[in-house]
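One chain comes next, on its own, written as structure tokens: the form predicted on its own.
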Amino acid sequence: MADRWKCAVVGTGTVGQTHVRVLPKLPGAQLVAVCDVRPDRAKSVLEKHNAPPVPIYDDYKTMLDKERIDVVHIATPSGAHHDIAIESMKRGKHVISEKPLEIQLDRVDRMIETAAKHNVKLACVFQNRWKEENRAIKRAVDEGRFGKLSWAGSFTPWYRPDKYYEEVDWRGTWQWDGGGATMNQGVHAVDLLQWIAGPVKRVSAYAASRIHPKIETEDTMSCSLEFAGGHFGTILASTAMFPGMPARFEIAGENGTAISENGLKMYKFREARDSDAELIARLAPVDAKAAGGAQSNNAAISSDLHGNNLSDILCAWREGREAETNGVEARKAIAIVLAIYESARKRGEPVDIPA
């Protein structure tokens, strides 16, 4: 592997500049050509971030023929996803890519299978798994301190004006978004829910589009759920609520009860620890409007859990492991995802999670 990894950013709208702002502050990478079917935007992003003068595409494959590359950053919307990170990796690239990593899942599975082929390294963006809260309430779970677990539940109630879906024509469409609110924002909610809670065995959900009328796609979602484990859940996801409140994550058990919201809003065990009372502290929840967030705004993302992120993926790959959030732990929230549609085509109907 190597020791400054040479990486290239496809796609520098939103979340992309999130890309390019981040990846010349992380140790040991460098950022060496952009591409984006808008080449004025790219010159403008790198601009705006002060980023290093680097090459700048319209192609993707005319810079991977360039350029020396180690790592493909793919920020593209989500249903261009695999015809980048297939060529990519037949070409002995590694591939990180933004969440979804794709919306279908045979999709996933042949940019899983064509890592495996050409001895290359996938991950995908989850950052919220690096927020301290979450981390907290997942080594709780780990080290048994909830008992047996009764319920956990995701809440990504947000708001997004029509402006949002009319500005890019792909947002809120089955064929580039694979969804709408549950696979493009509600996603890493419902990661964060599998990671943390346990595997999710079945699901029945509604879903429709309650106030945008012109996306194909769901802005409401709510679905109930079983676990593997035999507890329950709950997962809203939502672009409808105004003026769009923070996300949240909740599980309790016979033991304790744990609440994330832009912090650490519950944490409170039977089996007290002298650490417990620091960690509250520490990590005390934000006045939602001074945490800013994506709530509400769709630029909102955070760059410091997104460097956390690549930095522990570049991390994981220099160290011949693979990364927290590879290709296999990526796939699972797809497939949630995924049968929480055909639920919702069914109208709550129970559908089991596919392997």
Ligand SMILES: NC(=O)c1ccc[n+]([C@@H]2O[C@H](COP(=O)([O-])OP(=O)(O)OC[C@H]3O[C@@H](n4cnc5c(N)ncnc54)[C@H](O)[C@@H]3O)[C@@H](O)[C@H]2O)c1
Second form
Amino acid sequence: MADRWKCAVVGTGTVGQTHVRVLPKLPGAQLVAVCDVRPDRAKSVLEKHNAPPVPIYDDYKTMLDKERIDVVHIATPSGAHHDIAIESMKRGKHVISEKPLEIQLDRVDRMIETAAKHNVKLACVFQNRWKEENRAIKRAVDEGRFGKLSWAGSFTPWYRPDKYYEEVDWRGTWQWDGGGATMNQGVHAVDLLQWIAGPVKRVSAYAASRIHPKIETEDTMSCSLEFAGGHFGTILASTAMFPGMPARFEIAGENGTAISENGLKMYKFREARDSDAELIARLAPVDAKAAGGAQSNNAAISSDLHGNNLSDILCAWREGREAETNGVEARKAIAIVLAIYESARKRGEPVDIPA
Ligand SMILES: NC(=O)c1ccc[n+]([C@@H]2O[C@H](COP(=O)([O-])OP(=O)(O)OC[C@H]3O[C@@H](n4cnc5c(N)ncnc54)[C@H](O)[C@@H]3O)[C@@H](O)[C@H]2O)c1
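Return the structure block for the form predicted in complex with the ligand; the form predicted on its own was the one displayed.
Time for the whole complex; same chain goes first.
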């Protein structure tokens, strides 16, 4: 490994662009190649973001053959992460995949096993963990400031027009999206919930497409759940709630309540600390427009959060550690989402998450 990780991006669409934009700015990284089955798109993305004029490929295997690459960033449709990851890891490359890591657990397991077998690292992008308000809430849970937890909820009340599903052929399909509002948009909320509030034991869910009749999958999902710790929870994921509201996370227990929504909306404990006031002032919620509007615009992706997540992964690897969002950790949200789908198919029947 050189001083800087040599990184290549496969898939330069909506979120792949964010990797192209962010990588040249990370001190420990270098963009060395890009690949897209539509190389014209890759070319215009490089130009649009003033990225270095790196080689462009339309086939990732050729790119792996020809370029010296340390890390492959995968930003293709969700059901197309697996093959690219496996092939890259077999050739000794580390892999960073966009969320969800994959859409089926057996395929995720194969990715994790392949990383171990070939002595390379695997990580996933879950950039909302790097929102300061979410990290502050997580810290408070770890310090036991809420006391006994009662309930936690993670909400994605978003809106996507028909065009969002029509402009590419994979969104809203079981084969390539792995689901709808839950596997695609809501997986961030699911990850936050299990990361902050602890392992989920059982889910009971309803899901359907309410306003997007042409998609195979759900545009709205509502789930009640029980955590391993005995507290309860709620997950909402939707792309059918016009005009779209910001994602929100809430948690409460015997000694406190915290809410994040475009900032730290509530952070109140029975035993307040002086530092709480400073935190609340610094992370005061900004209005939804200023916050970027992912609730109604799929292209509103924060490069700062992606940058922080990618930096954290690459720093951990340089120090020989697993990243916080490593393969095993990223698998947890997928297991929960798949249990939600099973429960929804059974009209809300409770489904246990295997430990
Ligand atoms: N972290 C986030 O907030 C975030 C946001 C949006 C999307 N995503 C995830 O990123 C992935 C991509 O989503 P998107 O909205 O950017 O999709 P997109 O359709 O906008 O872009 C996908 C790109 O991959 C290319 N592609 C497809 N198959 C390929 C292959 N085999 N080799 C090379 N290129 C290939 C397509 O031509 C396209 O340019 C999905 O898994 C999605 O869930 C994450």
